[in-house]
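This document opens with one chain alone, in structure tokens, the form predicted alone.
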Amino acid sequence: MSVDAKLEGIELIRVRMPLVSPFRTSFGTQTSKDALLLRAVTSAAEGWGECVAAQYPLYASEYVDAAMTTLRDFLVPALADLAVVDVNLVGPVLERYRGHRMSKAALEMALWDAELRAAGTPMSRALGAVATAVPAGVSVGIMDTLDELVATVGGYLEEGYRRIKLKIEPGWDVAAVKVIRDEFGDVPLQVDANTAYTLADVDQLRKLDDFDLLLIEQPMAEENVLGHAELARHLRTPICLDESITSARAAADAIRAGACRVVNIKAGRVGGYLEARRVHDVCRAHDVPVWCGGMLETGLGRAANAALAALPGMLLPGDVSASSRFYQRDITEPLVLQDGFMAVPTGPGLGVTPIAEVLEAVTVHREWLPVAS
């Protein structure tokens, strides 16, 4: 889909955005989003990307400071080898640098957005989306009390969310699930352990089978794929892998090993939206349902995720919550729910653009990286 545009440079924009409420998982508690945005400037258009690396290396080994160094010193200079802006060339150009999938994904996203805007093509169409709106799920962090949890979940259901995901950890699991089931009946419900358990916890995790959950997400460490396969033999609840799925090949291996019956796809975690689509295709070929996970993205990443969530194999509601779930004021026009669904943006590229004055208000650092040709 190249329009023969040349890349002129990449601007790194670091922003800090307060969350509407603290978000607690087994990795810790977040009160703000420290995000790295990328603005790709080409001879034909500008494009935007978002790096989902967090401020600290807790969910993954990547973090914002390291991502900035990686992009500045290695990945952006490598783009000088691109004859034209073509998303299909980005992966091969960056392949010699090992890992750093979140940084690569952000760069791919920015260049693809620029390419698609120049061509007048929405990202959803380029990905192969089949839906114009996607069912929205919401992720609920660990609370101080069960009463607080019930009140929070009740509020989200009133807003129209089609699925509830509870973060769990040892000491906050069965009781939390039970109180939601008792209070709200058969609402679609799943849990996310963020690697907080081991095989020694099998008896505790087995208790979750009584609550008809959609799935239990990433109960054990990401490298422990065979351990998940063993755990799956003891549970009726489907295991969904998140952190373990770093590529389409990893997804195929996990499915073949019997380690999961559902897969969460996060584009940043697998190195970009092209690889995310490949993960989707592998899972669909094996009749494994997938859904789109979230990383507290701004409106940029949220719009891209809505496009990804519209693929045909996305059979479960994803973490495509409204902007207001996390932010009083998003940097783009807010993405909103309508009857529990999120509309997939239809404009060229991502279909959304940062609002200049809002972006400026939350920006803490800017850095221009010219690309030598």
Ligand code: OSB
Contents of the next structure:
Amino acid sequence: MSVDAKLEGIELIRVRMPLVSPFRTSFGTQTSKDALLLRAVTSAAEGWGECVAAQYPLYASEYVDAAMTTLRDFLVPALADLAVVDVNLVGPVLERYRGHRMSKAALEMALWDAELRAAGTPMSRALGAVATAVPAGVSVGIMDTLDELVATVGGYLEEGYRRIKLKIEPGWDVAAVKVIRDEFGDVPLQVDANTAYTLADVDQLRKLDDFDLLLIEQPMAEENVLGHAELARHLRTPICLDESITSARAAADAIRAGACRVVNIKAGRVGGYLEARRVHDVCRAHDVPVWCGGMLETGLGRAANAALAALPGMLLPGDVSASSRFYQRDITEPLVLQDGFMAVPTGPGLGVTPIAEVLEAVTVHREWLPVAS
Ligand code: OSB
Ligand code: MG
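Could you drop in the structure for the form predicted together with this ligand? We only have the form predicted alone so far.
After this comes the whole thing, all chains and molecules, with the earlier chain placed first.
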């Protein structure tokens, strides 16, 4: 299975892609996507990684410019200590640098893709995925009007999406959920507050209990794990944590504290796909259902997420949507909906590769970082 390859270097490729429509959340409105792609060049194969840090530090403290600096000055140089390209060695080699999980995740992803392509192994198989296709959910931004929300959700349901997630904030919560229930009946529905509430909002949040939501995602601040445990005592709707779950250890602690009954797993947020699998394993051991989150990934991250979403503990549909949810033209062959499901890629590694001309057209910066060894 393993091919002993040496790492020659990492290319950082920054791209900017327009979104098909503005994506509004409680932390801001996004009209384009800045992604940082990593191309790992090894003696055996090339691999691709994607850093999910956004242009601005609004969802998380990491952001693209900081990720580039971190990778250039610390993380990529640390890979000189890697004797061979082996994904299991990446985390340990980077561990002495604190935080910067999205940057670490991107690097691990690129090296893993190279390793898997050299070995001819799909990422889904390496992860231990069991499903060959995963149900697709879609994350729906805050809109100017309820009519606009109904039209947007109606369009997604017509496309075949199996679960709707509404972004909420104070002033856009109960009415938004009610209009979707009134229009579309018992469609699988959940909400995501991205930390927009506090315990003082408990009466408002309790009103959501009337709508049979699958879950409410991250109602309060990232650090407020015990506050979520308190809130949970007042709600029937299960609380799901996203921002708070930064590692498998954090997941274990949150579960023990009673802060969540469901967990959103994002590889970037926890430092990589291997730690994401550990989060999955911890939750599964506690019978806590998990689902795969999204960060407006290009086809590269989208392919990896489809593989992650195929793990056996992924008991709820994820924010695993088609390329067309965000992009007119993805940098890889588009990932498409098939009867409300996303196929798990079957080719070696990620199973998808950037299309050179498309990548070229959206690239705003390239930089080669040789790895001395
Ligand atoms: O909180 O899940 C979130 C997008 C960017 C940052 C945070 C979040 C999101 C989403 C998922 O809601 C969007 C997607 O489908 O990729
Ligand atoms: Mg979220």
